[in-house]
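Heads up, the chain below is alone and in the form predicted on its own; it's given as structure tokens.
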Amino acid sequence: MVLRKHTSEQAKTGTSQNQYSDKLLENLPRLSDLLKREPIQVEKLVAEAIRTKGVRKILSELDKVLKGLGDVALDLLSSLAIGRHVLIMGPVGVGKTTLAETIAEILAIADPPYIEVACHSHMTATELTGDIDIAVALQAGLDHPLAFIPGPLVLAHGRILILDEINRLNPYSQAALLQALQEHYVYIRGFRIRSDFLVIATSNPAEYSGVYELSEALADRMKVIEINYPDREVLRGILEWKSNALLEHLGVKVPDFLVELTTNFVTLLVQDSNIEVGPSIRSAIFALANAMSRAWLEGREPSINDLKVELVENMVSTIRGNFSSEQEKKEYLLKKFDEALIIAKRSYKR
């Protein structure tokens, strides 16, 4: 009887895996359909999505996520809005992607409402248009569901495809993403493949290691939009709203000092002609996260020194400049974090 039972088990397990396998399967593109795809005026669904959800109420729902980027955001649905593929740059920690990410849902154009690629150096041409497989081609068809396997430039057709570094792809991906941007279409294997989307791309900095340029006829096609470091009073708010979101569900908060603190010192390596690569305004964040966190485990309040351990250690991997080693960059982080201290201490007398 229990082998029996047990039999019975596995069979009910076993009809339920090919019922959830069935149902993938039936969720797959197959190549016949794609290639019957119709063009989809992508700009014109955003334009709808900007007229029933309204200019004000768009900013406000990124203004929950994102501060003081409203202008950014007007440029950059603007464009959307006329066609325009958009490349948003700026250094590390500004909201870049995540910019890109909360217009893209918030405008809901689709579902799902965008497509994302985490763009690097040795990714392929095939990684975003998508290949056949000609094992299961030969074997099954070319129409079954598993023998095409689509790429992010397919996949994004009528959506917004956002992709993050884009400059780290290197030139033979580059050239298959314009041929994507030029003709609409994605050529697999001789199938040609309809696919209509907006770009959003993030870059960073040339200055950066691992980067490529873009190229020209790629670059043309984009409306770069540039992300600055915040002015100090958006940082200073920034630092503090992002921070305490992070400590919300230990019950603690950041003292006001740590945080006019962190904008100082933020501040001051911002404004310092030496430094080739800013600091990161996300590690700035998480350092006055794990000040507070650190503490909070020891059970007593947070230091100043808590918090210029962790600026230090958080720093010390994404600022660059001219420094002969990294005990060197320690020692100029130390160094502009006891300056920090000194202004922060004069502004708290008055």
Given for the second form:
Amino acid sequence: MVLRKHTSEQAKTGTSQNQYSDKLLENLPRLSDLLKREPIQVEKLVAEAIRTKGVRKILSELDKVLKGLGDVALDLLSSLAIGRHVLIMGPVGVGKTTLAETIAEILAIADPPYIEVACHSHMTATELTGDIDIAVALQAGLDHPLAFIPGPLVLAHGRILILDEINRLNPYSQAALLQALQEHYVYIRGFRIRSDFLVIATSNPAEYSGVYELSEALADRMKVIEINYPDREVLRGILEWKSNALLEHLGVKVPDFLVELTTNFVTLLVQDSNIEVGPSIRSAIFALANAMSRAWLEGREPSINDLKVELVENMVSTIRGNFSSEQEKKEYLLKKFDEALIIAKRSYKR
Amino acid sequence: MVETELPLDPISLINQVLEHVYEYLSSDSRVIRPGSIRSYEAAAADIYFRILLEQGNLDEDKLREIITRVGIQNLLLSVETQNPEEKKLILEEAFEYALNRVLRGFDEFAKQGHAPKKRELEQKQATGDRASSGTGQLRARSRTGSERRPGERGEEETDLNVLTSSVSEDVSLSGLRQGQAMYSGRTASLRTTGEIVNTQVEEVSMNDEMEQMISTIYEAFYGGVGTVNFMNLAQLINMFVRYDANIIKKVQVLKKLEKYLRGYGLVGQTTYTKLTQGDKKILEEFRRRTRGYSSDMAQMKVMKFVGSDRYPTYVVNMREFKFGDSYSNIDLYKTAINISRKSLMGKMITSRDIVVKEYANVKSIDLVLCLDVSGSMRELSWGMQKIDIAKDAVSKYVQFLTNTNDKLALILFNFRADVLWTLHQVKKYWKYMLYLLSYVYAGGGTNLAHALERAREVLSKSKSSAKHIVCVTDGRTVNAQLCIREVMRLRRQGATVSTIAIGENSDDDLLMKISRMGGGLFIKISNIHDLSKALIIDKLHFL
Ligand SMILES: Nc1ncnc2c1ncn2[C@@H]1O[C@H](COP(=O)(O)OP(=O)(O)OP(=O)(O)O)[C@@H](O)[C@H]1O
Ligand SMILES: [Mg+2]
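Same protein, different form: I have the form predicted on its own, so give me the form predicted together with its partner chain.
Then the entire complex follows, led off by the chain already shown.
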């Protein structure tokens, strides 16, 4: 919208394309500004935000996005308020990333309130810190807005830094992160840039998806919050709510029985000792929605078989356990589905 | 007595609980490390703040639950147990024990039969409490609490009520401040629980030192324009231990890092440890052959900048080398000539080429080897990476030195230099040396001056009268001027410096200058396969 407004202005006044891009450049930080940065006590900002918003308000806002995570959210808030970095750990798709983002958004200690990094194993330290573009620096000087491309560690100053899947961070990038955490400065080619931020990291429990272990010094700076699967009733609520939200624009609603059936299926898998890596709530939501939308496409009522196919297809890649082959896993899941069906039928008869 | 006791405030309650948790963990044999002070401080502040967030909806069970959960959240990554799977369980036990001690008094807890280590703890009580009587009022209070007769226990409940009512105030700014100060300010609150602080002092200073090291490393790492962000093995290891740590420690660290290195593709397939005996033979044969080929075409040039009378000793006799002879008795000058002549001809060196002088005294040298691990060492030479050949040569060198009393340190340098291991007697530690060596990889720039500076650091702790440095490099270094200055400093310390130049790209002028000023040898080899010979020639020249 801003863009369109500007072009009409441009047509009127006849400003050149160049000036337009200069305007955009003005919004970028210059190295000299970054070097002048003052320390920010981010934990104070968080505490202040909690105080002005009130705990209840925060929790009720969170409840609009995630259910059953109130206690976990308070654990998160309390450690941010004392300046302790957090690592949220839990199985796939239980809302780790969403929790981190939502809490950061609600606190809104800066604009934007958080910087998010999706960590991957080939990340270099400079991808985190940022770097000087020598070519630009030589032509336009070090202080040209494009001469320095700040990385997330620099951008996160005064904010929350969300490091998604931190277990994928290799030791080199871990070391760059560690340095920023302990010194509150980021070093780029000899320049020292102040950066204060609080980290919310997420990770799947290391034994199955951990590419890298956290270094001792880094681990010592983090507290671990574990998220587990929600209780059956809460889970049921989440499945119903989120799958219907996905289907809203199609004008269909998931039948109660299918929600019940999916809930049973997920619960059975969570409790199963043969399974090491449990089911994902996200997959369950999508399985429900997919089964519905397929039936909708074909202009018919959704069947139990639609759901069976979708659930097994969606889950087979996330679940890991005591299986000798993919085929065996698939058959196992099909068997579990039938069990879930029997239980659901029984409870519906009553 | 009852009247004189102050009501229990939440901060001191939390501190007492954590103190007992620490006590429990330190006396438990399943625990390797009871946790860092940072994590206890954070736990105290976090628990306090978390209780405030409850806004008064708190009974004893909830209180216990929060203290335990938030406490464990903060300690989990810092505490180390023998079996990682037991860690959470042990922590839960520790909190249960601590909470029972603080909230109920020890006697009742023991009666319930929950104390898994009752006898041990009672002993601790008897001896330890006397020792820690200086830790102030908090401690004194908890002790009177535990020694109280059963009839008086009702008073504990009042304490708890005071506690819950005092935290039921809304989240107030003063509360927030207090919580924050506890952690980030590291103020008095936790210090008063002297025991934790005292026993942890060492660890803290260790940590500080480590932090300092890491930051130094990084300052240099991102310091200059045009650096290549590539850490050498020594730099990586030294992020986790002191650079001058015992070599066994370094091996332990490397074992932990091993899988990361693998994940990064930095470890070649041919690490010595993983080879079977048969593989080794084949590899040896292959290497022998490639070395043989190269020797025909290779050239070795030895320049000497030191007189044979550098170490005046009384020569009793002269004869050919016999097995079992001490290397300190070898006539350097004659032997070097023999060996260099033979190696120029590409012939095997035999014991006959080594001339032994029988000296009146025997010496050992402190040797520092600076090995270039810059990116150019990744180039292939006769189908093998130069770095692998260099590693092979150094391992031969190490094996050669096992017959002496010499100490050897290895410094790796690319854009920066780091000590892979500091001075250790080769005879005793060669196995560790070979292990560390097998993981060395190459990449990055070349900075010889830094290597020399590090060598000086290492040698400053040497007590030996003979100190010698060998630099192996195949390229041009940054900071040539600084190299010269470092060599002068080294000379003043009484050390000698030799250089070995590999291949065509080396900065021979500089290296020769270094050797001349360093009073050592300059050895130019056109082929890296001759490195092991060059190293041994250098060694035989210096005692
Ligand atoms: N407690 C919950 N309440 C509501 N929705 C939830 C809950 N848990 C998970 N979801 C849903 O599941 C989806 C996946 O959540 P999210 O991406 O945050 O999970 P994650 O734990 O980060 O997963 P991953 O391990 O794959 O990164 C979210 O979009 C959300 O809609
Ligand atoms: Mg996620």
